[in-house]
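Only one chain is included here, represented as structure tokens and corresponding to the form predicted alone.
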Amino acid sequence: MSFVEAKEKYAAIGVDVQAAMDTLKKVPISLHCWQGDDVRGFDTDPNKPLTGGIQTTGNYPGRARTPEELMADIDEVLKLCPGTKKINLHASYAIFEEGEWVDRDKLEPKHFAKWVEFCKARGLGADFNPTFFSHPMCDPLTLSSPNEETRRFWINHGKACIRISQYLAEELGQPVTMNIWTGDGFKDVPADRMGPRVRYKESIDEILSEPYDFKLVKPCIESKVFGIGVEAYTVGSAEFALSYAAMNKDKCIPLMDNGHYHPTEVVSDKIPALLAFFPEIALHVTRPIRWDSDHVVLFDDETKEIAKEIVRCGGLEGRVNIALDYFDASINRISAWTVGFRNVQKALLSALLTPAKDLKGLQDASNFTELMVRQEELKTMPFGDVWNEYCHQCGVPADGEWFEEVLNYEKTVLEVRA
């Protein structure tokens, strides 16, 4: 079927198609740096294994190793995916001059200016992330830690990445979501659950008193359910972040990562569930496999379901803030990033050819018999040929046309590299 025929279809019940590319062609997704190089980072020995409950396996050929090959990469896949972009920056890349380096307490601005000059040549903004794992200042805590020289350390650094996200903002015009995430927790039961959380409250409330623009700044508090480690007890957990940032809504908002849930919760039901209190929230979208495994996003029922939440509920409208959360060193990385970063675009543009409006009516009026039909009968919409269109519009390769590259580059970027 071509585009004008998928188009006819669409308008028969009531989707203006060109205003749902249009609309998504505007909507900033923020591309994460580390798939790249399975986290390494550039401010610790690369060869050192990771630690605080992050992990990654696998040994595809061709890892990033420096900053000018990881933007390279980036480079890669930004031809290849359409709509708009934000690169997600944690704070372990940061770029120092030769013969430089300092700790994470002591990070500034300045050693972010390479990514400034790297986003503002694309016309990309960024978000950021301070980095509370693989460090020798991990006890193995960190914000929650009795010992009160790592906490201080930690919340430093916190402090630090707020100063340097504020930069950023101010840099490239455009809001920086900065995420608070540790991988604090025990490994079995604790004795003391209270106390520890005790402590990552306060010294998050530290963090956020170094000054910034909350309109330009937006802190987040993410939880999770557990991690590599610290499998009984976490201390940011889902009630603590949410309670947090409920409390604090004049300076951070909820981030919620679709990962760090059990199995049988879903982040698309909680989404109306959070915009129905907060003004803005934040989504770390990735895949998780029977635990946070953060395997690369497929179009599958949660990640259209995510879209439709988004999509409903204003989420465009400013209202949600979307950046990938995964990391595959099995796999090709510059493809893992872009078949994430397209279905989470496909996702929302399927979203965004739903006649929402009519389907609301249908459930408002009890007629859920027809709401079932109708909801059904657009899974075999001809949605394959609005996306290809849609794709073509940004300048960017369909389905089908764009793997050959990846293999392009793999053969002449890539294996030069191992």
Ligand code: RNT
Second form
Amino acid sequence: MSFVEAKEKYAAIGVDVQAAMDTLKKVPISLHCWQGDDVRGFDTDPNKPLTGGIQTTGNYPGRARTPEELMADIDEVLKLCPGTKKINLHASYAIFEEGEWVDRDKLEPKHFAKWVEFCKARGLGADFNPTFFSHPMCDPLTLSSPNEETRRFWINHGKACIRISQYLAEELGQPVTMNIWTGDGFKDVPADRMGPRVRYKESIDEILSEPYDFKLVKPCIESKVFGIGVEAYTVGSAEFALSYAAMNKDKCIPLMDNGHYHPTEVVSDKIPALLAFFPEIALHVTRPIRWDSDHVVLFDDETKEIAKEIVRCGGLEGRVNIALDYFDASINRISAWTVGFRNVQKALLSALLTPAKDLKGLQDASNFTELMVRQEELKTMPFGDVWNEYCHQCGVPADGEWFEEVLNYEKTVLEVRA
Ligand code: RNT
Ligand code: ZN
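Right, and the form predicted together with the ligand of this protein, after the form predicted alone?
Below: every chain and molecule of the assembly, starting with the one above.
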């Protein structure tokens, strides 16, 4: 079927395909820089293990080892992905001058000047994350540590990151989400569950006492259920993170990562629950397999359901900040990045091609029979033709047209790195 026919089919069910594509073109989605180098960063020994309950597995050749390599790889991904992008940076991706180095508590905006230059040259916004993991000052706790020296170090890191986020937002003229996630927790049954949480709360209070313009810098609090090595107890649990955000609505927003809940819980259902209370929320879109495994995002049922909730709850009007968060080191990283980013775009486009008002009308009229029929029939609409047209309108390859480019990049750039 051609695009013209597909467009007519959608028009017949009351969907304006061009309007859907035009809406999606403007939605910023944050591309995580850490897929390119297996979350290693540049500020500490890149061969040290990843700590904090997150793990990458696999050793596919071609990992980016320097800022230049990472930037070149991101450029390749940008070429292959439609829509509006932001770059999501971690503090560990600071870029130092030759011979210079400072620890994380002393980071300054200037250490991200090269990233600002990169974003400006490409018209991109940025998001930011303090890096509370993979560092000798994790004892193993960070913001919740009973050791005052440790806790102070990480509070100062958080404050430095607020200043860097403010700088990024001012330079790039767009808001920056700054996500606070720590892997703080215990492998085995703790003797004190409350102490670390009270300290974590007080640490975040201190970080957020650093001045920032809340219209430009949106600190987020990300919860988690457990991590490898910290199976028994997570300081920043769902209740902790959500309560913190709810009690400090004038200073921060909650962030849900869909890998961070019990396997039968779904973030799609949590989006409208949170939007009933919070003006703004943030998401990490990932794919958990049995645990927070951070697999590449697929065009699967839950990703589609998340996108539907974002769209029909008005999330695209600035209420839902969307970022990707996964890291697969077992396949070509450019391909992993591209597949996941394109799938989030696909899910959003597919959600925008839904006659949401009509379906809601059926629900409100208790017409559940027709609602089921209409929802099921949507699944066989000619979505692929609209998607390919969307890619072309955005100046990027359609499905079936981009993988060869990745293979070529692998041959000419990635394999040369080995
Ligand atoms: C870890 C969290 C966190 C990280 C990134 C690298 O479980 O999801 O968001 O993945 O900050
Ligand atoms: Zn996350």
